[in-house]
Amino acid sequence: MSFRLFDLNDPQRHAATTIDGPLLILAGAGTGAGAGTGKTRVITVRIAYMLAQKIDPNSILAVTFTNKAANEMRERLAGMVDPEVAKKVTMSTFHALCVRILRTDIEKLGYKKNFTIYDEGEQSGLIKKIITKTAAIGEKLEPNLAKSLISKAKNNGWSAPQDEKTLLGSVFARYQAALKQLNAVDFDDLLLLGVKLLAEHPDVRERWRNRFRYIMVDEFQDTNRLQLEMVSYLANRDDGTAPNVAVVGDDDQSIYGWRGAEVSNILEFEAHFPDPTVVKLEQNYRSTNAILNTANALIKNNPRRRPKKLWSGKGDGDKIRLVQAPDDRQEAEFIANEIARRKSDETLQFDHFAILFRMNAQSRLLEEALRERQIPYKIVGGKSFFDRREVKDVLAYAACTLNADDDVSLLRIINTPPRGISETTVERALELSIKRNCSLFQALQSPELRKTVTPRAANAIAEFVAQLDRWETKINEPLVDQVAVFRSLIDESGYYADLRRSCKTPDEALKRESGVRDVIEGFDRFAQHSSEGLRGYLDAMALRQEKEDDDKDKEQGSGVMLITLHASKGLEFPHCYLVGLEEGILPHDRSKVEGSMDEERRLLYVGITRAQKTLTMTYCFNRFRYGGVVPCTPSCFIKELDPELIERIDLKKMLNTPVEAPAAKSRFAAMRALLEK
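With the form predicted alone in mind, show the structure of this chain by itself.
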């Protein structure tokens, strides 16, 4: 065993060695031993300690919010204990855990075990189709809005309405019915059905309770109602013994209320798991005390929170600068100029700097200012590999070989490449599938459809159906090499030739072809360490949606990081600029109407605690918004900051003050010394 308890501070050690009964670890920002490690280390050392106490590794479950966090935890544990023992500990996301539970027992809810998990694109496609069929003339419903509202309803644990009085209610009900008919579930269903299965079937609940006797949950402040229910069903025992459930979180960093997270889960932990041990981790390993005390002064104004006070051994550090700028263009130019100057004066790298903002729209002027000065930057976002057309196509081929009744995947591949099955023929087949309440694949095989199409189209359909049947038989043969079958079916389908035809340049064709091969190689790598086959691989691909929008945004590379406050959670930067501290931006306009001012304050708290060495916050007198210049009011949060820790700077005055000769000389000398170096 190579884990060391003496590396931890006293509260961390207390948390790591408390094994029995409920445990609440309140871990403030940057309180992991070693900056940037977060709370993961305490959880990992705790698991290693449990294993040293001879607890069966198969009975330990650690739940995280992203695949990335689960993998990081897995790697760390393998470095602390025997890797073979570490493998037996279950570390997974909530959704991956639900897939495991549902693959075992979903038949009790009327689905087949080979259900398909729909991604966001497939959901949108199905909802769009249902809106088209359901809406009366003149009725409108935006598919993305419908998807978002349906998702919100499911995360609240609501079922589809029985009466279909509104268009949205009708679309929700028909969408759920269509999913079930297709033997498919969407991402939100994984949680909803997982909880339903545990709630309604005591035998299933008892089996999983007996399997996982020790449960840990990271980032507990981000859990929603369903996730709390799932933890309760698994941890609470009927015989009244105290549940061995440990959760790690920080109510002050609960910033995902708009995504369904309920801060009350951590604030009211005792109501769900009575008499817990509560451990506070307050020593911060990231920031200076000037930064932390600014954050402490702000967050204490939230009425509902668990009191804690971050502190650091890194000393006081520089004061926080609060810069008032005449307008947003000058705000952006000041930041870009200062980053360029500080890089040379202080021999820093561009990736030591981050600019944080409340809304994506704020980045435009900042980008322009950085570009003008040829300062490299990276901005959150960009198209995910899994959103690329060719990747979705190939995964649809795989899904159809396992479940030909998956309408969305079938629609994607039926004419990719073209097979002589016209749009009209596909429409007829769809209408027939709706009329007969069967899948599209079953409708394609119907003699009724064949009578309505040309002999040529009938032959094309028969060929396609036979091809799918053949692939399905091959992929399900005992002991078959599924990777080889998958590779040959993509070759045989004519997909590569069609892909090349649709590309404008050879480079594009090469890039897209390599995307297809990457998917196949990914399956090959997966098959080498898993016995779950192609179905398991498709599940793993679908589960990449799990809050990975956060992870894909945190791109690697060199340059100034431009990032929203929401996406910055969990990250740290030596020098931070936090822009737009104005009413209507931070706090956001909506927060006063919706009563979410506490969450806006937590968002600013998260932003402040990203800074390691220096923090500059800015606000403007005027901002270009809604096509014109709008006067701005400084954020009400500014009044809550400790004035003794703040250095106020009036940018207009500063720009109009001539630089004194000694200052100019010293700057010139510094530049010359740097060049000589």
The other form holds:
Amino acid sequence: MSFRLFDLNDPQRHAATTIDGPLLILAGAGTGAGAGTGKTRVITVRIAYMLAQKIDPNSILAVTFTNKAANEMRERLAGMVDPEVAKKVTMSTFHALCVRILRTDIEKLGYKKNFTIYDEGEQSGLIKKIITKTAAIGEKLEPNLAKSLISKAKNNGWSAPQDEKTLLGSVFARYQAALKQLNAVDFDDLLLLGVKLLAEHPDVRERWRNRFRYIMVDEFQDTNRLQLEMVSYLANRDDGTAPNVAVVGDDDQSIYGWRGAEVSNILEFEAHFPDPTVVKLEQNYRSTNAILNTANALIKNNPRRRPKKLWSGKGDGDKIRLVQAPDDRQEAEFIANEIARRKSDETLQFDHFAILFRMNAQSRLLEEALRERQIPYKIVGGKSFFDRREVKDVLAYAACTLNADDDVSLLRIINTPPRGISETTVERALELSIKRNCSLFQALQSPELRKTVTPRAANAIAEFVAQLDRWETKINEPLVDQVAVFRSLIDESGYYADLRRSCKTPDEALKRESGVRDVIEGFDRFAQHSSEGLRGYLDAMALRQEKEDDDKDKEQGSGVMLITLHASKGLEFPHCYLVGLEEGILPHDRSKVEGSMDEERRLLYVGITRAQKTLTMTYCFNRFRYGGVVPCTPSCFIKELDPELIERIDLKKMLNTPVEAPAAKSRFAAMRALLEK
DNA sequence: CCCGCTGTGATTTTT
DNA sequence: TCACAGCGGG
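Given the form predicted alone, corresponding form predicted together with the DNA:
The complete assembly is shown below, putting the previous chain first.
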């Protein structure tokens, strides 16, 4: 047992050793113990402490939002206690936990156990199809709008529309019916159905309640209504004893309201879990006081929040620099030049720097400026491995093999490669499946369909159906080597040849083929440490639990981090540049109509508190947007900052006026030289 | 089947 | 401006 309670400060220790009853840990930015470890540390030590008190590891549940967080926690715990014991603690995302619950008992809700999880692409496709079938002439509904509204409704706990007569309502109802028909669930359903199961089936609820006696939730400010309900169902006891639920979060870092997160969950924690122990973590181990006090000054303008004041023992540090640039190009060049200069002058590494922005579109000029100067950088986000065509195709093969009634996956592969089942034949089958209220696969087998299609098509269908049947039988044989079956099924499908044919360049073909191999090898790796088979692998892929080792590892080299404010939460960098502090960008234009100015302020707060040593914020007077040059005004948040802590720099003046001070002179001269290059 | 034309619309994205 | 989706022509 190597966890060390005395490494924690007083409030941290208080949090880690309070085991019984509701516990609210208000963990301000950077208040975890030790450098760069985050507040996950407190949770982990708390678990280690519980285990030391001889609490059954099987009864401990720690819920996070991301797989990354869950994995980190798992690893850290394994380093503190007996790894065999650590393994028994459940650490999971909300979604993965729900999958577990649903895989056991979803039949009680009328779904089959081998349900498929639809990702957002598949969700979009289905909604789009339903809209075209549902909308009357002249009626219009943006598929993406429908998707987000349906998602919002589900996150509010509605499993059916309030009004089925509106177009949106009927699309919602049909979408939900279609999913059930397909034996598929989307991400929101995982939570919705998980909660429904616990709410409506006391036996299921009791089972999970008895299983988990100690519950912990990280990033509680990001929970939505369903997630709170989930926690309540699991934590509350029928006998009225206080629930052992510990949550960690920071209301000031709630930046996912637009995704359904409810700050009120943490702001009104006492209403959901009465008489909690409340611990405030306010000692920050990350930043200087100049940075922290700037953040404090900003965030105190938010009306609804739990007051707290971060402080740090790291001294005052440099003033925050606020740079005004004539336009966004000069903003980018200034930053690129500075990073190049500071790297050599102050012997820093490129990965000590991060550039934070509100919108991905802002990264372009920055990338160009960095590239011109041969400064390495990495961008987080972008298109994922999971969204690559060949990956989705191969996964669709797997999904169909396990659940042939999954129409969306079946449609994806029915003519990939071409197997003589024409568009019109598919159309006929689809019509029949709607008429009969059965799956596409069942429609394909129907004698009625055979009458409406050409003999050739009928043959092609019969062959395809037989092939799927064979695969399904094989993959479900007990003790079979599923990896081998999967590999041979892809070989047999002729997919590789089709893939090569559809690629323009041999280079692309090679890349895509390796994508296919990655999926199979991924399953191989998965199968070696899991007994959940192909189904489990598909779940893991849908929940993005498998690492995208491919591209990520290659860019693993050090470089300046280019990252959105949202994606930067939880990270820290010695030197940060926060760009585009302008009205319309931060706060974003749309936040005004949406009434989410508080959240924009929090977003800036998150950005500021990423910085460890120095922080430079920039804004422009002109910016290229939508084609033309648009004049900009500085963000209204700037005047909320403490002028005492800020050094204002006018880029234009600085570049045009000679400076007297010798030290400064050489410095600016050097910069000018760089800029003029 | 694939290319190029045109129109549209343009945050943030843990699962 | 630029990325993309949807569609009509070769």
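Numbering follows the first chain given and starts at 1. Keep in mind it's a predicted model, so treat the numbers as computed, not measured. Here, rigid core means the biggest group of C-alpha atoms that superpose within 1.5 Å across both forms.
After superposition on the rigid core, the Cα atom of M597 is displaced by 2 Å or more between the two forms.
Once the rigid core is used as the reference frame, the Cα position of E346 differs between the two forms by 2 Å or more. Taking the rigid core as fixed, one finds a CA shift for R321 of 2 Å or more between the two forms. On rigid-core superposition between the two forms, the C-alpha of F357 is found to move 2.8 angstrom.
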